[in-house]
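As structure tokens, one chain now follows by itself in the form predicted on its own.
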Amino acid sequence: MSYPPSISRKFWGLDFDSPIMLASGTAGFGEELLTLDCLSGVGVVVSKAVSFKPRAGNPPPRLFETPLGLLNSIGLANPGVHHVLNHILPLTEKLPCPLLINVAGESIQEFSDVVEVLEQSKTHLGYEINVSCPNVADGGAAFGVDPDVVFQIAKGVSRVTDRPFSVKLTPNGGDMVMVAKAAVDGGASAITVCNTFLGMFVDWRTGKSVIKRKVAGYTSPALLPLVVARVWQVSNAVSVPVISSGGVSHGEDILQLLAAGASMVQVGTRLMRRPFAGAELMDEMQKLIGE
């Protein structure tokens, strides 16, 4: 790679003018941002998570802003795969950029079941398989800490689709490099590094967590060095592209992640604060490297 890295990218055989992906859970399916003309500068939209059955999500409060970041405990709320297929995906046909669908499951089999239903649609480029969600069928453990389980999930997905898919890993336990290799062995076309870090905020006056489910996912610009290290480790260990997720607040952060080995970079928390984040970050990067 030449340095500084180029903003334009080659990813999954396609050419992209922007390395920016909108992270799952922060952009819906992109249709509302399209209506508001907020997709300028965006290379790919990653949808909110889709499970086989509808999920109500976790009880509120689900979000809490800390001085340096954001805690979230949404609980994969979504209307279920059949509603998404029939009522939401048709609204995404006019997106100016490709769509990846984030897929969640409560069992190993559910991931491939969801993908098999979604294969009936022609609107999306591929999938992001979220093995960072709780494994309800196995006592609540996260799928993504077990390389054998991740291999089985990736293998099952690869059997039901020819579209590319990334496997989104967890930073909260296990050996991320080993899990990434298992995902690739199972057929993954990319690795997403990584889902949110576990975090908690306690009100010292009451001794209670501000989030109903106590521990939540934490995102923050302060996590950028942790994400950079994991991107570097995984990108040097696997032969498929690495998608970075987490820690981005400035255009310079994206360039750093690209230099560390990321092929594309997801943006989430900044988008929730500033809907035009894609265009703003692209402008920042272009000014920095003169493209």
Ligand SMILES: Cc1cc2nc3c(=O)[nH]c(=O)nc-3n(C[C@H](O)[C@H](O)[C@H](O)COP(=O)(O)O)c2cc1C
The other form holds:
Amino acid sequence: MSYPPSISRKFWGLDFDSPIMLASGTAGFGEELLTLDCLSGVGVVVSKAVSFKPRAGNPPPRLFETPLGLLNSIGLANPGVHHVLNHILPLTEKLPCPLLINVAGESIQEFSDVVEVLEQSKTHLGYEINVSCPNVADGGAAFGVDPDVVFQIAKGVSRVTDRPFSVKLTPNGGDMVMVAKAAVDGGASAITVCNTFLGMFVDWRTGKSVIKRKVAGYTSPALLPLVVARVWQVSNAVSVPVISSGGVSHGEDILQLLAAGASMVQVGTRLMRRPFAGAELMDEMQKLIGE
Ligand SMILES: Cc1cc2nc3c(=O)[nH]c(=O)nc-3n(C[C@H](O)[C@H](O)[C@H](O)COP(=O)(O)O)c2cc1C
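Please give the other form, namely the form predicted together with the named molecule, since only the form predicted on its own has been shown so far.
Below, the chain from earlier opens the complete complex, with every other chain and molecule after it.
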């Protein structure tokens, strides 16, 4: 790699002018952002999680802004794979960039069942498999803490699709490098590093969490060094590209993640505050490196 890193990327054999991916759960399926003209500077859209059956998600309050970040406990709310296939994916045909579909499951089997249904659509490039979901049948810990389970999930997905897929790791338990290697052994074409960090905000007056489900996923610009370290560790351990996810608020953050080993860089919470983040971050990077 040469430094500073180039912001044009080759990823999964395709050429991208931008390293920016919109992170799952913060961009819908890209269809609304398209109508608002917010996709300039965006290389890839990653969809909200899709599960087999519709999910209402967790009861509110499920979002809380802290002084330095955001807690979310959305609970993978989505209309289910058949609704997504028949009613949402057709709206994404006009996206100016490729779409990855984020896939959730409550069992090892559900991940490949969802992908099998989505294979009927031609509109998307590939998948992001979200192994941060709780393994309901096996005590509720995230699938992603166990390399054997992640291997089985990836193997199951590779059996039902020839499209590329990334496995999105959890930072909350498990050895991320071991889990990443297991995902690659199972057929993953990339690793996303990583999902949200567990967090909580307690009202000291009442002793109660401000989030109904108590513990939530925390995102913050202050987490950037935690993500940089994990991107560096995982990208040095696996042969497939690493997609970073977490902590970006400036163009310089993206350059740092690319220099640490990321092939593409996701932007989530920043987009919720700045819908034109794609164009703004590209502009910042271009000014920094003079491309
Ligand atoms: C409101 C919200 C919803 C999210 N939903 C999902 C999801 O459905 N699937 C998933 O894999 N990650 C989900 N995430 C995690 C993001 O995709 C991303 O990994 C995380 O926010 C870190 O990036 P950031 O610091 O740029 O926000 C969600 C995050 C937020 C803030």
